[in-house]
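Only one chain is shown below, in structure tokens, and it's the form predicted alone.
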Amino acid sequence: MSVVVEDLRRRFTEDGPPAVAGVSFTAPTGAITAILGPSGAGKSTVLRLIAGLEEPDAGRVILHGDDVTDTPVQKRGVGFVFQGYALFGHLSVRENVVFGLRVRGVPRTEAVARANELLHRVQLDGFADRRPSELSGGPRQRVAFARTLAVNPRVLLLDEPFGALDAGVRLELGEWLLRLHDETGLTTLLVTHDQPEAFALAEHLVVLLDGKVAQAGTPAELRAHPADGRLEAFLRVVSRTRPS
């Protein structure tokens, strides 16, 4: 399922800059598809406007063909992690993953079992009794993982999904990502300011700067042939690259 966003226009403020200035890009049926800038760039706001949480003032999103730009957040079948976790805390894990799937009317019965196959897809089988506040930061994202998946969305969308973490957990849950990507095959974006995790991860690149699409392709393309010189100083030289 391709995502397609043609002139996304979004401002906050009358007299300030536009948040999101006119991007347009392509991201590749079932690949991981990277939004890279610095802070302020627009990459979230992008991704919220994919998403349907946000209304852009000008532009289109298609996601697999169909222009959703009007389609309720509910209706577009994506997934949205955050950096936040946005668990219940006063539900158990399991209730957590439940929750989603219990509010569109699956039984309970079905909605248990769904949760426990994904628990233990997130290597979580020990933990579905277990608070939010039980555990540590890198589980606490695999049972967001777990409740976004729960509801079969038909596009993965990542929010600075590993952005609170510290660095080793980051690598471990980077690494755990791209195997849930091969088992699924979901066609997911992740938003980042961080440039070795975007270059291990993804296999598609979109480089914001100022709200503006500055360069995309692969991560090949981009370190060989920068766009500009702007873009030649915003890419460091980044050692790790996505595992074959």
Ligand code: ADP
Second form
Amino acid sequence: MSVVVEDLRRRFTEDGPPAVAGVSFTAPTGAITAILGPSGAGKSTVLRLIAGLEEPDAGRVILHGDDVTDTPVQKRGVGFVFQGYALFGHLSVRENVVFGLRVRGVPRTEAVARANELLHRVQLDGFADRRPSELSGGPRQRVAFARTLAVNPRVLLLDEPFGALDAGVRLELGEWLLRLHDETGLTTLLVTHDQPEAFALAEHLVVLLDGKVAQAGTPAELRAHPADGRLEAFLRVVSRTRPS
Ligand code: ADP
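Previous: the form predicted alone; requested now: the form predicted together with this ligand:
What follows is the entire complex, opening with the chain shown before.
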């Protein structure tokens, strides 16, 4: 299913510039789309508007053809993972995943079976009885993914999900995310300020600068034809490190 946003606008202050100043793009069905841009560009706000965690001043969010602009967050069918995603420290890894299912009325036996399946999918079979605090950052973030996938989201929204981890673990989790995406085929939006990460993981990129879409397209298109000088400057690091 595709994610379409039309002319989204959000302002937090009366006098300052808007955080999101008329953002439109389509994130294709079944692809990973990265929302890329420097800090303060409005990336998180756009993701939160799509999730329904934030209300737009204007504009529309359309998921799989349904206009969900006025639909509450829990009815949008979106799964959310962000940096430093909070797990329940007093529950085991398995119970953390079971929790989300029980809240949605899934009977306990079924919830446990589904949690075991999900922990297998995120390669944490052997860790189900541990506490989150006994895991290092990478596996802990994989528990967060399992908990999010437990509710069968129609769209996966990731806000710097590997942001708190060091470079080696980020790379590893990036490769893991690509495998998970191959298996699930979920339409995924990934917010990141890290150009190499965006170019390595996404099939489609939306670059935000100052609350507006500076350019959208495939990594190859952006590398070959940056829209203007500002975009070229922002992408220069990538061109140097990753020749097309
Ligand atoms: P990014 O994710 O690209 O770093 P954000 O969407 O977090 O950017 O923020 C865009 C702008 O909006 C920033 O100037 C930020 O300070 C401001 N902003 C974001 N959320 C709030 C909020 N809840 N209240 C006030 N200002 C906010």
